[in-house]
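Consider the single chain below, provided in structure tokens and representing the form predicted alone.
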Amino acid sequence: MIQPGKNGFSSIIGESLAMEQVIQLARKVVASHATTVLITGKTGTGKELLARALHHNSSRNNGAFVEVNCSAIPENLLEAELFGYERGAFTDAHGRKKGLFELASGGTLFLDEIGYMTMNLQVKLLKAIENKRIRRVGGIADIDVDIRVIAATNRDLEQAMLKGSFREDLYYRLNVISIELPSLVEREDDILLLARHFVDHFCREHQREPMMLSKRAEHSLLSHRWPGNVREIRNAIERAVLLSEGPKIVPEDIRVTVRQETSIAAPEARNGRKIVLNIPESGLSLDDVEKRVIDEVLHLSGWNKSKTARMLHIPRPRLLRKIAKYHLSPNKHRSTIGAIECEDSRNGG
């Protein structure tokens, strides 16, 4: 059983629109009686934390929360872990053992990295979920179980189905309700919020005096792409707390590789078009530059937002926020002040 107050939705740090939408959907899930939930998202986005929050806030919170990483256990051992076994079922089966399905009965079974489960086990898992009963390895009697299954994966299961490595019937059975966790680059408004939270957390955990992030450190954090998502920023901040010699954490303490490219500059293709920004004598604000670059690339792409996001090397949700921020639209007249000229590099510029 999860300790009250420790793993509720309040333990999920985030104020961005993307995370607000996740929490809103999660609250609807816990109020429902859906037996299966599928959580998707890249590595380090917090799938296990969300699964625990779903359990803690549900009517099953008096039952056990049992988890297993399906990618970390070989197929023959994973089957015995999930369903248990009877004495003599195999060489080392010296006694009867309950499986995770039985241990989770009345509560929640969290199957992490479900996308790596073998096809043979997928069949048995589907049968157990649909029939709400299992049979131990080497057993002859069926055992009723009452559980909610929460599955999580960082794999694209639809692509896995097309390749024949994931069963369609299991996918649709797990995908009764689906929650996709955004990557950290899609919720950049939460980066400093998370960093400050982890600074406070690790100062307490490692019994250090209270610390704070310097402005330079905050700039470093915002400049990093965070491919490892929340897990990466958590580890980076813990390292910084341990290494820092003063009350202020500086970039040298964090030691992350800062991305070098700017996210607003349209790339120059070898056989594409070059964008030249004409800056008036009065100058331009950085926001104005960003607005004009985004506006021009949108027009170059025919207002294809997905293509524009790829050209600017930013996530599509971030592009949508920029469009709303600058009130951009396909039919809106663009000012000639600080105008952008486009040169076709294929014709010599």
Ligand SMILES: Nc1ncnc2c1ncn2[C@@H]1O[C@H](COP(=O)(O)OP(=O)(O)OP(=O)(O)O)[C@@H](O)[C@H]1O
The other form holds:
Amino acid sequence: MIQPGKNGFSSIIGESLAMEQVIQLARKVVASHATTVLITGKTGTGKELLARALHHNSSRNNGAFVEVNCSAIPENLLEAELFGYERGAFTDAHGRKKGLFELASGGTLFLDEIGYMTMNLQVKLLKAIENKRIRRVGGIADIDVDIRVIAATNRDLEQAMLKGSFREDLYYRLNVISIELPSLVEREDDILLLARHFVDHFCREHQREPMMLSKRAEHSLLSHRWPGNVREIRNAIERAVLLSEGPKIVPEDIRVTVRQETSIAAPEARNGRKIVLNIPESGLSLDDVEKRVIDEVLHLSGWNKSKTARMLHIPRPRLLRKIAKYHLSPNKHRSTIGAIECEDSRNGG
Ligand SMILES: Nc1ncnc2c1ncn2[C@@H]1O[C@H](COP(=O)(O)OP(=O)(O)OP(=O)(O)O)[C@@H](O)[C@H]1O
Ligand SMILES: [Mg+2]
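Could you present the same protein in the form predicted in complex with this ligand, rather than the form predicted alone shown above?
Full complex below, order starting with the chain above.
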């Protein structure tokens, strides 16, 4: 740990493989001379937290960490913010003003929501990054700046580039080093770790006796999909800490909607066989999935076609057509598709 503390890497909670890889890459970036870093990831995955950690762990930590949200400011104001202006550059420019590039010199400039920057400004940004030099609006002299630009986005920049709203040259410049923060559903191992961390954190912050999550509460946390990622779990736990009568937090204290069954199991078979889908990198055809599910449910119903049709919520004639299409028969050795395993959830599942 280079610099533990509030803004260090230790502030980033996560022991999943995906997060370990993120931190490993971040440590390499910190030690490098990379002048641009792109952080991508869905909302609430910790892009800003990581940007701060990158700054505070780097040799630039004596300089400033200057942050600007590119989606929140109109183009001409953003230009003046970034590059500064000279007196008389525009009607309201009564004096001269340093821009964020100058203020961040020696430190880090964090351009949040870069995907919303206009094409026009993107050109100027790229020029500033490549030349390490800026010119204030209305100015005539170039000013040297020594900065690391960290850009963040929850937009798919590649997609934006293909659609023509993000410049290719800037994209490739920023993408030299990019760190993608995984969504919380992709790192389920971290859900309880984060939840327990926030329980402790908010008990201290709201001066409540230490609390813990009940088993049922943990179960409901694990069943939620967390579209708002870490921000959502943080808010849910803060609310629970405030409302819980303690010392055990129960599911009723946590307002989350429970995730739909992710396993493909016919309702009547929920306590019976479970089909687990592992999707190989080469992909998986929907037909293969359908064939396997139908085969499994037929087997489960003892090849009772009416029952199978009911369990699959389809009319019987449609089931018959599918049986023919996939050449399914009770006597045939049931096909196994490498990607799909069946588990008997009665055996301890
Ligand atoms: N791994 C983590 N460990 C601890 N706290 C985290 C972690 N990731 C995010 N957080 C917390 O979750 C909240 C949201 O994080 P942050 O603002 O960095 O997300 P973001 O990716 O920038 O989101 P957005 O795209 O909506 O701006 C913050 O309070 C942050 O401190
Ligand atoms: Mg953010």
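Here the rigid core means the biggest group of C-alpha atoms that line up within 1.5 Å when the two forms are laid on top of each other. Residue numbers count along the first chain shown, from 1. Values in this document were obtained by computation on a predicted structure and should not be read as measured data.
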Flag for L49, CA shift 2 Å or larger between the two forms after aligning core
no
Shift in Å of the R318 Cα between the two forms [rigid core superposition]:
32.6
